[in-house]
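Here's a solo chain for you in structure tokens, the form predicted on its own.
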Amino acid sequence: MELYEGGCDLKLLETLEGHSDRVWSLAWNPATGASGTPLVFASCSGDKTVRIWEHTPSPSATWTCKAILEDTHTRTVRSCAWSPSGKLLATASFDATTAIWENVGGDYECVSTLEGHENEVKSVSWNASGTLLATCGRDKSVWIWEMQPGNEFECVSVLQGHTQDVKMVQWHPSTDVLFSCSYDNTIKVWADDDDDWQCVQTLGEPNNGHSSTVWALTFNASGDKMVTCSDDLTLKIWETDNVQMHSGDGYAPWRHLCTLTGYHDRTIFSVHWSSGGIIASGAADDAIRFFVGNKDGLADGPSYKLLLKKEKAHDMDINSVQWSPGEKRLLASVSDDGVIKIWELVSLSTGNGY
């Protein structure tokens, strides 16, 4: 944690445009960032369409719409995912369908249509063989899609058990465990026993859990903890046994292990840990804030500290934030301001990126 040690500073790369409505969330594609490859991601908004980005590597070094994906989706795209091997993308939108692309020699074409929930589609997540999608959206429920060959998807599960708008799925990095919440308030963790997908555990307020809407939930590197974030102005960490989860059972419960609190005065819509272990968060307030976990006071458990606040991070309200992959750390922000920000955290000692 020495890194952290001289301060820190967000430092604005690049403020981007295009987007006619407001952004509501972006995502990088894995494959990117790494060995030469140019970073890429896809940002997607309020005005039906998803648009491409990547990054032109030095001296301009500047971000490129390499692609608008439109003409697909008839009303807002709320949330899109890249599958591992960043060959497909999956939008989901308002208009009640998530669609699958394929990049195709630079061109995106739409290869598939899920259709099946009621109405508005929330978010998208692949897990991390790519061979399952989940969605879920205002009709409360969850739905995990199985690939089959020739970008083919097959419905192999409809899980019911949130009382009211599903929010965000996310999978866990390593295990085919999926992780749901909800306007109800509360987190669902969903697990396979044999083809028979169940809730397995839902942390609600009974047992630490948020007050209010859980908007959004993320993992650390290795998988063994978990942040969510809320409507009731707080961030909240969880922890599980990794060894006991890939011990073949599959499942291993989590459990509460602190709350972060007064950092943010709004709702806080997203929350993002990065693989060098900084949790950034977005949030209503129109500011960012990055925490890392604190290595003083062992004494009482582990907890988080603040590591920097950038306030007035964005005109508006802020939708999502989001790390890279790659050797470089950069954090994406959208928002209701309709623009995307790159941003990058460095060091004030060594001047150099994290």
The other form holds:
Amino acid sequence: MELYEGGCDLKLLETLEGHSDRVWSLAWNPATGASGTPLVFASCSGDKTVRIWEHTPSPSATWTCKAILEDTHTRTVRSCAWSPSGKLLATASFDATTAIWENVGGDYECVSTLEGHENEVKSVSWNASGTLLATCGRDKSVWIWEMQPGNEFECVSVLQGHTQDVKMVQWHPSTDVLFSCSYDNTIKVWADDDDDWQCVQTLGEPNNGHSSTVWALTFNASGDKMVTCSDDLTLKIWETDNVQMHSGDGYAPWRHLCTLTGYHDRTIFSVHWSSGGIIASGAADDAIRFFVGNKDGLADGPSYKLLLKKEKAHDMDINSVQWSPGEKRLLASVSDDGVIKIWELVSLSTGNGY
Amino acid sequence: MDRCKCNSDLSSPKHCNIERLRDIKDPEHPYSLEELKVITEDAIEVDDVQSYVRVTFTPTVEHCSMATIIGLCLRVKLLRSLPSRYKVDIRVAPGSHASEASVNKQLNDKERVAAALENPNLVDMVDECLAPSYG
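Moving on from the form predicted on its own, kindly provide the form predicted together with its partner chain as a structure.
Below is the entire complex, every chain and molecule, led by the chain shown above.
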């Protein structure tokens, strides 16, 4: 955080147009951005397509749309996620299916279609080893799929428990514990005991939880903290005991650490924690906000403060913000305005990114 | 620029939202929302500076099953007529519906609204309510 003592700004690097409807989500390919591999990300839209974007470094240093994945989903594509190897892309759609795409020499082929949800699929997430996939949707269920040889997927569990529309699923970064958040205002934690998946914890109002729809959740780099964002206009930070989590019992309970109130005045749709510890939020007031934790000397643990608010980052609601992987720390944001923006957070005193 | 009866121009939401919303037909009865007093002029709050609109409507009966459809019609009409910078909140008048909180939550969940508007049957119903009536 000392890097920003002199203040910081969010510098717009590029604005990407192409989608013909709102852009709901984006996902950076985790296998890009390092060792000379140019950064790649996928964006998905209400126009029923997914676009793949690649960064061309010098000399023109720009982003090109390398592929458009179309004629597969018949409704809005709501969410997408790359496998950890970067070889497969899963796309979740309101058409109730999840498609799996493989990059075959620059062309993307749909190699599998996962069916089962009764209606709109809203989110998809791969576990850290790429062996499991999770999906969720308006039918209130969370599905866990296991990857088989030949890019086939077998459903290993259908998890009931949420009482309403499930907005997002996210695997823990280092253990096979699954998290989901919902229109029912809760966050649920799911773990398996010898392939029998159960809800092991529910974080609701009694646990200092949210009072309205929880839209997204994200983990810090070490996986012992998570932040959730909500229609209740707050961000909540939760923590767990990392030692216990990795001890082999598979799961350690989460507890509320703090609530960031008064910073947002409209629904917060997205939140993402960078590997360097900066939390970015994207909201329905068209602004991007950044928060950092202060570790110094507080008996109760870290407190979080607003680092920067970028107003009018887009012309309409921001649906997703995602930090890039790799060496250069960029932030991508997507919006109802149909546009994708690539940003860099720079320190005003040094002019450099962090 | 078209002029409204109150002499403000029709492209400004400040005075003329009632012009946009008054003729929406009720999904169940052969009358407009204004005729049924489901929507009234003072139930529309506009802040031009903040680009914000809030519409409060009163369903015809407390258990009105059409509340979400009416809310959807109001939202679609405003979506089609307001500049995209506007933020719109729709709600039922406090105390006017048995499931007030639940209806309000659904009406203001952008993702639920988007999914509903991809349902051809719902879109047909909304278009029917929004169609101008002649004679």
